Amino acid sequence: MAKRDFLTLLDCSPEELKSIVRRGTELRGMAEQPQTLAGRSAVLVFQLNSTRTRVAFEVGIRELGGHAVVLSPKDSQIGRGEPVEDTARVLSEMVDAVIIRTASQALLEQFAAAATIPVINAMSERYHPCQLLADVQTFEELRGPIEGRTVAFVGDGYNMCHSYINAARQWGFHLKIATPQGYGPDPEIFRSTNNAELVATAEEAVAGADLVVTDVWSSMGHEAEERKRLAAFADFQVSETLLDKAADGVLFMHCLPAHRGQEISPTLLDDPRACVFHEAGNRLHSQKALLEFLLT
């Protein structure tokens, strides 16, 4: 079988992706876990600080018989200066993946690049590609198909909404995108898909949305500009009065960590409408089907 990544939603096509998400619901389902990974072998590479991804991914290949090393920078080699392609083709000879979170999608494509095994990104700068595989399953258990539906993207136009733009191309729904001026998806990316328009306010992107999604407005890499964004997105906040001008039925995501009173109002992921800690508990699911389709 001929390896493969997943470095963006992209690398899939749409019939793999809605694939990957029924079997996470699958998954989800099933009180005996198939041991599916017995034998394998995964080493998780974070670069950055993880909760959701780190722990969804060494539980998951536990739980499919599977077996997960954790690297710190302090612990990889890549951390004191060794060549990234030198690493790849070490673990390559090593375990049957890497999970890579790094600032850098650079450096992703570079070890992918190397490497012999299949590599996912747990995020980059760029994507968050397993984020959205489960916001997908998390939306398609409680309210059915995606395609075809509203999406509003409210807040930063970095990684999570670059994932939404290659989500809304791949399952066929349309977003709406809401950000302060200067803080827009990257260009290439938006021109990607015509299934992803720009507005100029939150209200705008909420009307009519079946889902309303939103991030930190200071992502990793972003701390020292917090003052100067808490600013420029003041008027972006997704609150309990913003939802109420979306679709009946609306859901309300968020990757977490929320900064509850900036990006979201104190008491919205206590609003019966906020999904969040079943979107967060399908990362587990999501992500072993992942492992799944790349090593079986």
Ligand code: CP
Given for the second form:
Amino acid sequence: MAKRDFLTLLDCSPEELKSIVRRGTELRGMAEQPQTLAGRSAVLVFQLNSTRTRVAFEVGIRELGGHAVVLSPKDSQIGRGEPVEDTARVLSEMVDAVIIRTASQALLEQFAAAATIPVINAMSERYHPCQLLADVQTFEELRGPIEGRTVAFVGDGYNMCHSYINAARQWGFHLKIATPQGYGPDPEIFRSTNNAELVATAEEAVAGADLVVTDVWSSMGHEAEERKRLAAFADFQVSETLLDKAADGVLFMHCLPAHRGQEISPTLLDDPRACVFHEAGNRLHSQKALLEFLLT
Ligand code: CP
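Switching conditions: you have the form predicted alone, so give me the form predicted in complex with this ligand.
Full complex below, order starting with the chain above.
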């Protein structure tokens, strides 16, 4: 059987994504984890910082009986200019999957093209597909199927926004996106679905929304623009008052880390409508489900 990669949500069919999310919930509820990855190993390469994604993969692989090897670009040959294709072919001889966080979707694609084992995108500058598995799992655990619901994305039209656009297409929900001018999503990604709509204000985005999502205003790589972005995004903060304009039963999610006083009001994470820690916990279960799907 041909190997499968997970570089974007579009690498899976809608049915496959639904079954991964269902399995994530099933794994969450199991006191004893099945040893479905016994004898299997995966390499984790993180070229950018991570807490949630890395811990979820390392712990998840161990819980399912597998073995994770973390390769730091600092102390491996990856940071010393070995061709990506060579690393991909070598690791394909030794382990069962490679999980990569990088600022280059192109590098991920290059790696995946040379590897004969599954390659997983643990976040790039274009997409964060693993986060969306956890977000959809969390919504469905708390509110039922996300299909047909309305989701508001408020903030930077960057990698999380792009993955929400893909998710709207795959899970069949309506996505309203509000970003400052000049910070919208990539037009090509936006045009790839009829399920996403650009609106002018955060208030318009959240009106009638069942789920409100935001992300940091300055993602990794944008730190030098922070001052300019603080001014540009000032009208796009998600607060308790903004959530009051959404549908009854609205949930609020943030992939974290969060900056209180910037993209969210200082106390928003303590609001009962916020489910960000449940969401963060589901990174563990949804990523285990993804590994099972790709490896077993
Ligand atoms: N949300 C997320 O990907 O968190 P980390 O950057 O800590 O992995």
